[in-house]
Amino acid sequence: MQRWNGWGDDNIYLALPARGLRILRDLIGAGQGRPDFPLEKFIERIPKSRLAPHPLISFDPKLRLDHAHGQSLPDWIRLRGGTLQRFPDGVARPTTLEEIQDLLRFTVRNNIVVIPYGGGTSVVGHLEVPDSRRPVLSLSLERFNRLIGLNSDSRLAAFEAGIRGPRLEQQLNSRGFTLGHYPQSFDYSSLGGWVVTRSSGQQSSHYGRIEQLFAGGDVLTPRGSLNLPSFPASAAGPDLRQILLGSEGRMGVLTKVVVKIAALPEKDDVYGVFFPSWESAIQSVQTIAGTDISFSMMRLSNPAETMTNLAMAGNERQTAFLARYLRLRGISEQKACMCLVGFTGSRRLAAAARRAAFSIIRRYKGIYVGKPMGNAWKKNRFQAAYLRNTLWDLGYAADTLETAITWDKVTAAMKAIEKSLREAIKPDDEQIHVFSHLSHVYPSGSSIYTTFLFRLAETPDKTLETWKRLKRAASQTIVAAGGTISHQHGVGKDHKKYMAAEKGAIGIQALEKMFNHFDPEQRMNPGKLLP
């Protein structure tokens, strides 16, 4: 069963390693754990709903809270701290075409706001309730889930929008194929989130990012139905698969998408590989991703990262004996930065690739670990987010931001970003951890994803502020130093005050008269995306 007010599977629990906890209290002191606000006592503050009845929509007050968030750290402090205040008035679970159809066409008759809903897996806002006079309803996807149809010879396939991630590729290798793409949130995202929120699978060099394996699909709108057909390439003006990727719910309801699939690889690999610096690490991975080798994936941790991840791993017998070899081969624990090399495809191919990388890794001085390593990450690469449950119940917060920024920039930004974080923390008296890594490469320039940790404050308010503070001071230093807003995550309700410097005033205006000409009333998710 999902957890009420956390991440994932209640059975699973991820244990943070005695090495580890011994670290974050030297750097940033013993947390202390808060109790977590009762599931009952959320059930009785829930209100009664203001949405006339209907055969499709539930108002049971768990199904509310349940789809009242998503899985920002926002929606934690307020969750797990008893704070949160808004909650859908109805939900709605539809399984078939007909039923969204009738349950639009409720909500246009009765003045109602629909959020629509995929897996719940949201970091950044997109699905808080807003503070409005109007009923809200959160349409669920998540019964609108099966296979449409396969074109082997096309390699297309079209899935119902709610499909999530396992469920998804069970259908697809069942049949030889593979749609390639996996987010941290693969467990239960959804098909249809990662369209409208453009999202970025680990293998994305191999597969392609979402963008490029939408191929078409359906859209319900206030205004009427929108097709947009799987043409293999057209010159027929604008594509209009562009302006619904990264729409956020703002056009209609997604219900049908097709995508471009890949034939089940002979070979999937990935590899670790250490330097002795983040200077040649970066030099390393910056050459690799300008040349033509067909690698599907490179994520590089700077030192701090480096030095979490094997505190992280959890048997500190290996380690030792890997921080003995690595300084045998002249590399310290505290310059080290570990690489995870992924190569995809064919024998033959993935073989090729592999060898011209790692001549370029070995001039730059890396050194080859294996595939042990490589083989962990890809064993536990959707576990890891259950380390935020440990972490709370510990006493200390996790969350992370990202970017994404041209070669010339990357080294100075993230420096720049992780110098923001530990600067906004000192007004509260306090330390925070903070690491980073480049988790997907493309020849102009790298994405940057940063985590950092800090302690519980004593009241929930007081943590929401602190995480305010912190989000201000990197969002403006991501821009300040020329990078995207979002790299992966989208843009929900915490970015969007960001997009502005990103758009331009003239871009905003437009994106505001295409989501009007689609919803008049502004009934779609209101209050996410734009400023």
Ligand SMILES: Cc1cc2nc3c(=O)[nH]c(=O)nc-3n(C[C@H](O)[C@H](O)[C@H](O)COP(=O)(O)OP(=O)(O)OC[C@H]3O[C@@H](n4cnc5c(N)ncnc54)[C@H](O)[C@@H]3O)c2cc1C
Second form
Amino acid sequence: MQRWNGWGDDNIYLALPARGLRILRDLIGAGQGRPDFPLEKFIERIPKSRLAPHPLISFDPKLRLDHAHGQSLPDWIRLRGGTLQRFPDGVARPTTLEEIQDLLRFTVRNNIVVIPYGGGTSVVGHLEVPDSRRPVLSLSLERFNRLIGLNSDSRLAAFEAGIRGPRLEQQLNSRGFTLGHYPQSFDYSSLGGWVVTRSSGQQSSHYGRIEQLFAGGDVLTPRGSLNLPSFPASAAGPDLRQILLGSEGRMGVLTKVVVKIAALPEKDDVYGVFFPSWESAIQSVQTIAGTDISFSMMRLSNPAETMTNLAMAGNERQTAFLARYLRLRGISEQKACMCLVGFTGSRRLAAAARRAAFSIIRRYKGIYVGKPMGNAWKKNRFQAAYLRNTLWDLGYAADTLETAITWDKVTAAMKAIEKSLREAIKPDDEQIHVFSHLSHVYPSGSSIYTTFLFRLAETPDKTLETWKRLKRAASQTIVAAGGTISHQHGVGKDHKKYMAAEKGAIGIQALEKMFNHFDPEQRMNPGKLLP
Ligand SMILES: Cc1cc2nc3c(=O)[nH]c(=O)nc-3n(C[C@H](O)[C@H](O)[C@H](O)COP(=O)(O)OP(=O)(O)OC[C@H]3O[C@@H](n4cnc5c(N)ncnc54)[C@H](O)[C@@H]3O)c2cc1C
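Alternate state requested, the form predicted in complex with this ligand (shown: the form predicted on its own):
Zooming out: every chain and molecule, the one shown earlier first.
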């Protein structure tokens, strides 16, 4: 069963290895677990619904609670600390297009705000319920989740938008295909959610980000229905698909999604490499990214993340052995940078790409440590998210932020973001543990993905205050450094005030006018995306 106040399946628990806990205690002090606000008390708090009855809308309090948040740290603080105050007035989980149409007509007739809900995995406040005089309906696509059709000649597959990662891959794999889109939230996030948040999968260097995989679909907007055809290419003016991508529920409900699919690969391997320093590592990664070598992923951790990953890996004997081996090869534990490099595709092309990449890696003194590290990553790629639950129970908050920036600025921006977080925690007289990796690399630059951990305060409000200060400091640093406010998580509520910095005043006005055109009464997820 899905956990009501944390990440994932209730039955999965990921222990924090003893060495990991020791390091955390040394770096930021002993955490103190805070009692969870009980479910029963939340249920008592859910107010009477303002919605008129409708056969497809449920007023069940638990369902309304479950659809009142996503998975951002502020969502967690409010949920686990009991300060969450706003809930949708009802939740609909339609199973057919006709039901969705019927529900949207009902919302127009009754002046109801609609929040489309995919998998609920947003980490930037996309699903926060607005403080609105109008009633709010959460329209969950969870049960709208079938394969509509697959055209193997054109390599296109059409799905109902609510389908989630595992079911989607199962449908495609059984027919010899894959979408190859694997965000870490894969188990719960939905195809429609991926499209409207411009999501990026872990192997997007091979398969493409969702923008490249999205071929077309249907959107029900308050002004009417919009079909986005799946032409292989078109010079017929601006591409309306680009407007839907990243629209975050503001334009309407994405109902049908057509995606480009690929044949299941013969090879899909990930290898572990260690570099003696950040400088040699980033030069190697940047060089490979600038060639035509076809890699599926390159994920480069800085020394702080490398140390943390090894501490969290669990097997102390194996990591001690690895550290000894690296020392023998001239790599110190303090400076080591771990890199995971993946190759996907036909046997022949994957082998050629691997050979070419490794010749560059060797030039920059990278040491290959074999496939087991890559295999372990593949096995646990969606499980690591469960550590957030464990850390919280031990009294630590964990959050991530991300950007993308050109190569000339990557190292300086990464250091500035980390420094801004260390500075921002100081007024609390607390410590923070910060580390980063480059998660997606491109010829022109890279994403930077930073994780930070700090101790929970005595009250949820105080923890939230600290988080706000940290988030503000890091976001301002990202903007000042010349990075985008998001490489993959989207905008939602938490990033909207930084949008003007990258879109400009005219750009923001254009977006506002466009969303107002599709949604003149601003009933679709208002208050998100735009400042
Ligand atoms: C542990 C964890 C790991 C993550 N890893 C990644 C990652 O690797 N890469 C990445 O890109 N993101 C990642 N995310 C963020 C999140 O999973 C993505 O933003 C994802 O695309 C959200 O999809 P969802 O279906 O859960 O959407 P939701 O959270 O339900 O909704 C997000 C937004 O999309 C809108 N929406 C959803 N479905 C529709 C629809 N059918 N029509 C119109 N609007 C809709 C909602 O209104 C909302 O504004 C992660 C999140 C978590 C919690």
